[in-house]
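First, one chain by itself: the form predicted on its own, in structure tokens.
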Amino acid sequence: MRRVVLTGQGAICALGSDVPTITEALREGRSGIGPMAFQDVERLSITIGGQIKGYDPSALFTRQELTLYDRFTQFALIAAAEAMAGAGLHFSDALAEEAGVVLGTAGGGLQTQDENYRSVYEAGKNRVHPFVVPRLMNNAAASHVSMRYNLQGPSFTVATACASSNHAMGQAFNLIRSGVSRVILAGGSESMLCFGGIKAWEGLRVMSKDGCRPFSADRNGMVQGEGAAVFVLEEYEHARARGADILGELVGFAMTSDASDIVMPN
């Protein structure tokens, strides 16, 4: 079996937009939790949310490549660039064959969906956009994570509700340990802070409407947030032959949730 390290990381959610920022907004106590605003929030019960504020998709975004990214890819996008400008990969050819993309999404492109069926049913347009079906899609993140990188190796995407991404990790983990894969990028992205998401999540009850609270006693519910994370996993050997710097030794990560497995440097 071979051994798995991590080289790369990035993120971005309500805390930040990259890894230092939101590693400094935790070690401060910061909360991302506030008022959400989008398209009709004033007839919701749920108000709140872990939503990014601030945020300029064409800042980061051609016009083109807008077209073609739900809200969901382009955060899988940015997380994905910032891991990996960290780890310093470059794929050639060889190297891509062996290289992948394994992101996790509960929702997909909701975001679109709810836009899409706004024109329909509510302004009572007989036409959608070409790219609504790319966009929406699940694995859609995971698709432009590939062709962005040259990623030529496995690219899927996994959907198990709130596990999605500890699953995609786990799965891109076994594909470097059993030797079909060099390199993997896995994690996950959400964004599903629209109307129609919000509205389902409404209809379980299991919303709170005042805060985040999962340790306490009067706790009432869970808040919905969006974000990405996209980590670089990497085959040990390589990275150490390329020089990386290790970020994290993975020794059991997908066979035990115990934290005494996975080993830190100092």
Given for the second form:
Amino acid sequence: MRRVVLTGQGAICALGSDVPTITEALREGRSGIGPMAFQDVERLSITIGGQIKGYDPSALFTRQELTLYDRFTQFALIAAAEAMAGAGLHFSDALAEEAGVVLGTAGGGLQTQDENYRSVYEAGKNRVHPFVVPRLMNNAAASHVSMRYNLQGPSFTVATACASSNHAMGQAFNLIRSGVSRVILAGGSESMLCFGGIKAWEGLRVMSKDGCRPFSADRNGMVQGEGAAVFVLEEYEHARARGADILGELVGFAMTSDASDIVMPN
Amino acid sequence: MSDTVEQKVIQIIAEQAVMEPAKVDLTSTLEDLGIDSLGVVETIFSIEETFDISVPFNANDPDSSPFDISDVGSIVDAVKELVTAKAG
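Form predicted on its own already given; the form predicted together with its partner chain follows:
Full assembly next; the chain just shown is listed first.
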């Protein structure tokens, strides 16, 4: 069995748009939760979330790119860029042919769905942009990461609700451990903070109106955030041979399911 | 009106090709301008939105579509025809 190490990491969320900023905020105990801003938010009873503020996609992506990138894809690419810069890897030849990406997501391109359902149902338009399907599909983020970094090996998306990214990491881990590939980018991306996304969650009646307090006696629900995190998982000998900075080692992974209830873990 | 159609179509194509409209020639093909198959579909969408028309175009088989996209001039002519048909 091969050993699997982490040689790059990247993230974006309400606390910041890179790992050092987010790490500092976590260390300081800062909260990224606050009032959300998007169309029709006033029609919701849940109005707080971990929304990324001051975000300007046009500063990071070209107009052509943005026609194909849902917000969840944009976040994945931002996190992947930081992870790749940290790892110092470039993919070509044999390494490119086996390198891959496994990302988790639950909602996929939900913002694209929301905008376009709004357009055809509410605004009564009879035409949507031709790239709605490639924008909204759950594997869009993983596919764009693969194209940006020339990852020609396994490229796919894992969807297991809140466990998606964790399971994506597990799949990546196994791909390297078993010798399928020497490098896999893994992590996940989510962006459900739009009217339809939050309205659906309101329906479940599990959302808190005032804050996120896990394990606290006065906890009254969950709060949604958005963002992405991507790690570079690399085969240990490969990382060592190139003198990579090793951030940590993954030593095991297992998956189970309680096979009992669709919303309530037992 | 027809000149306006031509200008608007050239504007749409120029935007897809990321170049100045003045550099788009009526004899250029979309391929010459570096517009790939996804760009073609986006161009058709922009034309439909701009002129509020429905363009008969099948991306699976562009050559057999009634809408002739062989060069910029043919697209302009086809759009003029659709706009005229719509005006009745």
